[in-house]
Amino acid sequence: MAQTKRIRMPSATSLVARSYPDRIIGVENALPWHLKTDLKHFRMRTQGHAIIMGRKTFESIGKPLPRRVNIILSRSPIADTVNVKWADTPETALMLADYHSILLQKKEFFIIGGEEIYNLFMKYINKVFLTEVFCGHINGDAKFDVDFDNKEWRFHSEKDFLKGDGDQFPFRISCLIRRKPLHRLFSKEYFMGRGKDISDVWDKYVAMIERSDSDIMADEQQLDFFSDL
């Protein structure tokens, strides 16, 4: 009996901004700075994709982010809408991110915070866009306290930005890629009956993935955006 073909699922990418040197990412459920350029970078990367966040991050934003599938991980129910999906477990959040990424024909989805969410999904994340904000010592109640060991991660690129109009502090955006990426594999049958008929887009998704490198690489076309920031 022929085995059902299992296909590599979309890869998890994280976007996170933290202070340097204290690694603070939040104060009372809000960002400790305003960086217009970094927000532009965040919007450019995530639009058109599925994003996973916690309830506190969702509430701090105040509304679903447009042109994205907002997957909210929370123990308490959240009403589903066209672009808001509730997940009560990390596994459900990943399944929803995979499902909607396949429908959208995307090779990656994004983990956007907060602290607990980053920690929960860190083992799945293959690429990180890290913004380090040179704001000096600050106090905060949420951190992204991750060391990127060069045995496990490699720096692909980085770019420095000066303090200026709309940017409260100077900062640096780096792209880090896991040396041995985690590939999650599922078959089409895993998604059947979970929503829209995935059969219509499955073959296109498989062809897209099979054209891609087996390793998780930085998207060179998107990385060109660094020169425009």
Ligand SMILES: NC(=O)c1ccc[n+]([C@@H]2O[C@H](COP(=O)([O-])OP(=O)(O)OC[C@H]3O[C@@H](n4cnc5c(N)ncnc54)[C@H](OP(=O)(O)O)[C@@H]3O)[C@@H](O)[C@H]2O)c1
Second form
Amino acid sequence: MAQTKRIRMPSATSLVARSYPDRIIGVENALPWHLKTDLKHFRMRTQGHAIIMGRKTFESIGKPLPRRVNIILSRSPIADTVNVKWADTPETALMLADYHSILLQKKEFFIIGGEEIYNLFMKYINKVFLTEVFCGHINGDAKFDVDFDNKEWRFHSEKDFLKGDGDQFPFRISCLIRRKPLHRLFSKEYFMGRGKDISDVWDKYVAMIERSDSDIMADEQQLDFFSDL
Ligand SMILES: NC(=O)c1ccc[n+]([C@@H]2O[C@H](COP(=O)([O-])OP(=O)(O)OC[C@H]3O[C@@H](n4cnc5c(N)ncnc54)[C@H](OP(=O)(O)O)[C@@H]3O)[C@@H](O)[C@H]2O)c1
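Having seen the form predicted alone, I'd like the form predicted together with the ligand now, please.
Expanding to the full complex; the earlier chain stays at the top.
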């Protein structure tokens, strides 16, 4: 059987909130702060998409996030449900994220932590929404210790938020874009036998990806990525 053309897979974006300047993201398997507006931003970006997280983050959230395909990385089995999918390797997590994004007709999926998972997937992440929380020095046991080198990353936009109703500390959300994005390419055959047949949606996905260069331009021309917050 002739292989169909290899197509660009959905792109990985990360959302992460870390303390400034210590880069702490968690303490005793919980977030060190409560930021209602940042959670709203997280929800707004991720709803309707596939998300990849580590088993510890999944436990810390305590339930699958609704209206998202929750892909959980763990070496021990996790029961699959309609919106929970277990991945025992990073490669399986990426394959599941690609497969479900194609079914959902999305060109982006999200890596949502924690520390181990950010480190594991960093080379695949093409865009980061970085929340810096101005909470002063705090203790924690999970970090996001990544430098966004100007040679590799282009700073796109940022918005500052004041401490206030439901937001325990002031914070800033920045969007960073990898200058040379990593594009993974696969043909339709790669997904055969992995679950529901994707033939019906494949052509629509391909058409969307072929249009997407101009979509990216349109995204980037938005003056304010955060206007809805
Ligand atoms: N501030 C933020 O934006 C943010 C976001 C997310 C999480 N967090 C915080 O981060 C902390 C959790 O981070 P963490 O680093 O401790 O845990 P994690 O990254 O959430 O999960 C780690 C787990 O992932 C699984 N895993 C890792 N590498 C794997 C591999 N190669 N193959 C298969 N499974 C693998 C293992 O699960 P098993 O042990 O089951 O095998 C491992 O214990 C929490 O405090 C959480 O609140 C903060």
